[in-house]
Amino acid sequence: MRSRRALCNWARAFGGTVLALLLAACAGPRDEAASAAPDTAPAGEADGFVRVEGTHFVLDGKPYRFAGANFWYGAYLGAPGERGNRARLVAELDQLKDAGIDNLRVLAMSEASGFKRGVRPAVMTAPGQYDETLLQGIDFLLDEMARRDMKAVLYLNNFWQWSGGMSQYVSWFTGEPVSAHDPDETGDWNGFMQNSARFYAIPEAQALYREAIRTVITRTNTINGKRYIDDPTVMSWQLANEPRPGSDADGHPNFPVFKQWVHDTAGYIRGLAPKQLVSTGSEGAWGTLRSDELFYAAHDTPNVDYLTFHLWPSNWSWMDHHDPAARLESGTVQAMDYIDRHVDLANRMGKPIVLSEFGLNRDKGAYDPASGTTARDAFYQAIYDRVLARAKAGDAIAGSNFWAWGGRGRTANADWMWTAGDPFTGDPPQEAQGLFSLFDSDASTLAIVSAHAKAMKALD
């Protein structure tokens, strides 16, 4: 990777239209003070925001752990007027927070592509061009939010198709459309991951990347007047959702230019949001090329305050994707095995660390609101179990986001799958939705994540 000097040089001898995306680049704060801890106030003081001592979150003084959901789609809803529907939203946080459910991760930075499933519209309309009321949608969403002693985290950026994400990046300084590398449309994942990859590498892509980065963490809220980088609501700003050196079967080579990016990335938000964490909105080992000692290598860096894993048993073989309950044993055990193996490195790191995504399709595969989840329940159940038990014997897992929130979403559409304008699940476009959306009317579902946040709360 090249250096900052030699970046910034290149930028004032190349000119064209990258020439003041790279230069605000350079402007930003220096590699050297990025790296520095994050600000922190006396102890015991009551400021609202969470910090790090060792392996655990300490919030105005006190153990701070969580039962929390992912509610990507948040500050669409938050948008003003027809694009978005702040009543939903505001009756759906009252839901979530009545079931103790206070901890939200959410997409903060989509970019509009021409993926055939990709969400439209999206907050980046163009290179350095964004949409203002989406923004206002995240204003809106935060207010709501503190007014509720809720916990934001904000993710800037997407390995995946679905929001644009890296591949859109890398369409925009390659010229190369994202078509060629729609896994939607060529089935071919290996061959989108290694090009979404090439992201990291691209100095073009890396300076929008932290104007949208600094557009977002700089921001003034519209609605309370708050600087985002002043409100205690964020707990933390994640450098995408699920990034990856490449696929599993040619990625060892971008290993170091990912690790690399990992290291400046987080350093450079820390430098604009020292008052806030940073995390990388990893899949554990399971994205890092399958290696637990890849995963932590990637991490070892003090730009990132914790860490992150997901948990996808039907996505990755270990369960029946169309049966969950047929392989449900058998698959609960290996999931164990994933949960451990993390806290185990969390704990060696001397890290907090964050089951920040799973999930389990409902019963039979269906995808209807009105179908069971009965093997839902129990993974559920066996998740939080193991979360407790590892939190209760004073190891650094720290809280949970179950993936997802649906909420009052619902589709017409026949296939299931979601088209522009239809009502947001937890789903994202490129998938059925319904497929892991945990919805209002999951009764028994919400009762499990409603009693293990009590009990994490309980363990304060």
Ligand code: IFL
Given for the second form:
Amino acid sequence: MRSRRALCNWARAFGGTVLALLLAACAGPRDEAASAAPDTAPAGEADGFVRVEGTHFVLDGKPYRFAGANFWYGAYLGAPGERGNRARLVAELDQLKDAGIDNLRVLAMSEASGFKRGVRPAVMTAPGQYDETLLQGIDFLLDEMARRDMKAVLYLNNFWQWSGGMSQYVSWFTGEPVSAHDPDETGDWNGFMQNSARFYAIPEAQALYREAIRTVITRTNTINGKRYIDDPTVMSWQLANEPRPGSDADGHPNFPVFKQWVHDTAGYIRGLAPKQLVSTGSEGAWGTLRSDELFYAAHDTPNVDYLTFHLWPSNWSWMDHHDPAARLESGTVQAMDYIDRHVDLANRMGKPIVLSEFGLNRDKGAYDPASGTTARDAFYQAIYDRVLARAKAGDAIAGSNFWAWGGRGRTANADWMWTAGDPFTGDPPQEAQGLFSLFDSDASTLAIVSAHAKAMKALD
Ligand code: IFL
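Could you drop in the structure for the form predicted together with the named molecule? We only have the form predicted on its own so far.
Okay, now the whole complex, with that chain kicking things off.
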């Protein structure tokens, strides 16, 4: 007899509406073949954990939909003493919660690197050594989020340079300095991406990465005594921020090892944290060699609970960084198509999907928080309208996280770039501080996000 897993894989591969019911069953809370440990609670139990049922999230027996934010530095702010800024964090969590923004995507692991624009300090100070104060930052963040009934999505690595990430693992095990492929020094993004993607095939790097994953996931929170794996505040663990198979120019040869890495790592995480969800952190087709089918294939494993995709119209040249109003209309049409394609794909796969990053520049490409956000507001509105419409229609889209919450962070630097010790904004160190940040003073954008949050919740 066919195993349930084989039947599900066959159904996914076959697709089509005839198999919709079967696919929904396949994407249930857990696939028995995937997990090293079984679920401890049935789907309907009110234990605060977000679960997957078919193409939807469920929380305490009700649909879970959200309007969230990226807050990459949230755990940095949570660190004790001068390292962090707990007063700022608490005030900003209050502001976010008041606005209905209660799902935060946060960096949970960074690696000390020689990158010109790498964040400093890093959680992993050297291979296998961790900065306890920064880990306590995650403790504090999770505890404060729990008090506000918020959910966290924590990513455990980064394809990009700004937190050390995969390139730093490569450097540790090849002995080659990261500077040889630093895109902020060389300008060679394809070279950087190919080097970063070597990570998937270096066994020692994978072993260390797993140790880092285990260090975070199996931690006990020093503030509330909860084990992270028992904390329903954590909705999902993500393999990495925007993991790609390699460069757009010649990343195809890496795809098989990338796909295997997704399957194996996701399985490892779910074995450690069976009550929480696993997602990849992918940008979608754009970050998977621009291919819908490769994106589908990479996620077609029962170890990945739901899909993610990102939307970057100015980074992808659909709009202009220096004047987002100029091609707002045509760029928005492309953005809508990108959303629809990914939601359709998630429907087809039978898993929920989250738009876990999107952003646009301020008017005229300014960075100053006092400058306008007319084009950005129109873009956010268009995104939210489409997300809401598709959610209303019962499709697989469950929520979104704008990029990125900049809160009270401000730079005093004339070149707008971050230097160690500066306040954090939503823009990581490799980008101008103000490029995509939604600051605490951005009242019109916040009103749009807030209205969307209400509308998503009202769908329940
Ligand atoms: O800062 C970038 C970040 O690395 C990411 N995606 C796009 C952001 C804006 O360019 O994950």
